[in-house]
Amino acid sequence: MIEYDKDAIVPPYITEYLRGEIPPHHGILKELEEYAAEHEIPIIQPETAQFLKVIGSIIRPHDILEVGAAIGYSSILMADTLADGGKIVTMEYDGDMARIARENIRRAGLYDTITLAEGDAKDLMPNIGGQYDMIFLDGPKAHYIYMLNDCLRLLRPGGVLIADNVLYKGMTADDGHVIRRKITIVKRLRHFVSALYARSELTTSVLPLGDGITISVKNKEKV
């Protein structure tokens, strides 16, 4: 068995180069990065953050739905890409994280832009209405597959669905990397990736960026 390797997706020298070129954040985003590092709270990796900014800047979403707020870092980051008057709905299961996220959102001056719903996303999503230009999945990886139908229901034609950590330290791609206690998560992530490619409503690509990202576009209906 291959030893569990935190750099299984991208070689360390590539990661070091990319992170050396990405412009650093300032203000509250920098503060949240430092807080996450100090308290060992997982937030999106720098390459993933830059990817979200690029995609958001291309599509200029009016409405974003996020699963997995954590301390509010990624929703605050994505808010800068919104169209005028745009809104973000983000979900967080952990009550302590939700409390911290709300305070960070307030400090960022985005309390009227970002709405945080507290609870298990797979239970909350069936009750969500509306249409979203962009959906970002960064919650429990084993639940992605259970949220896919709701994502497709909520995603506007032409909208983008992004999911983080889909290659899961290489375990999704290779049995030799799998840790026994992670088998269920890996099986469900493999099911999720396969389902994305199989859905005729979507055009999907998997990128070996950060811990692995899927990006899917909901196809517009042909006239």
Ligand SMILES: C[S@@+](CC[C@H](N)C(=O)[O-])C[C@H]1O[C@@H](n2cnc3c(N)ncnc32)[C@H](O)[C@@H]1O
Given for the second form:
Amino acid sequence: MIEYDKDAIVPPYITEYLRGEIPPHHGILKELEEYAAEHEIPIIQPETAQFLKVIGSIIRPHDILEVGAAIGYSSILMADTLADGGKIVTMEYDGDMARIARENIRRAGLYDTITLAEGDAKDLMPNIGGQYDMIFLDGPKAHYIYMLNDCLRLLRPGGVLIADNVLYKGMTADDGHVIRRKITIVKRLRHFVSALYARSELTTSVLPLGDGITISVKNKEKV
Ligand SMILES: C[S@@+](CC[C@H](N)C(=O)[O-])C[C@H]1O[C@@H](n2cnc3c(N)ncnc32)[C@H](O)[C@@H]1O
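Okay, that one was the form predicted alone. Can I see the form predicted together with the named molecule too?
In what comes next, the whole complex appears, and the chain from above leads the way.
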């Protein structure tokens, strides 16, 4: 029996149905799912994992940037969708997580494909260069809004920005759901969602999937 968060934004019977249909992972991804469950490490939910696989398979990105590696689960999962010779840069500021992620990346045979940048994404983002086909924000929720300009700078035209946990157990959508100590994160997530819709360079959709996910495409110039 799956344990459901009582504050989940999707009713448990829908989640149970969806999770029952998604083909299970094997090998290292399965191992990491078990490790994360045992050690209460918040990796992406199965529906979100499936969503990333579909988007990645549509884009076939050559370059992916991720904020929030944890134990490396989502970067190892996304590596499967890369174009030939493609690369992932993933950021993590917790030293223990970074060490475990590096070890998992090595065990997955992806040492040359995934680079873990250890440090605070707030400091790393303004200093990173390159152009990315896909950016996945899954780190500090309160700082998504401050990373938006850098994401726009780093995204190729036609590139896709995805951010997880934007509905934040419903708190982003409704004051009645807000836990007092989370108010700053909630305000900043609301600001982030509004900013995504307001930016003329982006076309955005917010999906009530998992804990809420945004997907934005950086518009190409019309010719
Ligand atoms: C939700 S977990 C990431 C899960 C991962 N994407 C996955 O699904 O496998 C968020 C991670 O972001 C990291 N993090 C939080 N704030 C950060 C920051 N300012 N810079 C870098 N990493 C950060 C946390 O240490 C944590 O490991």
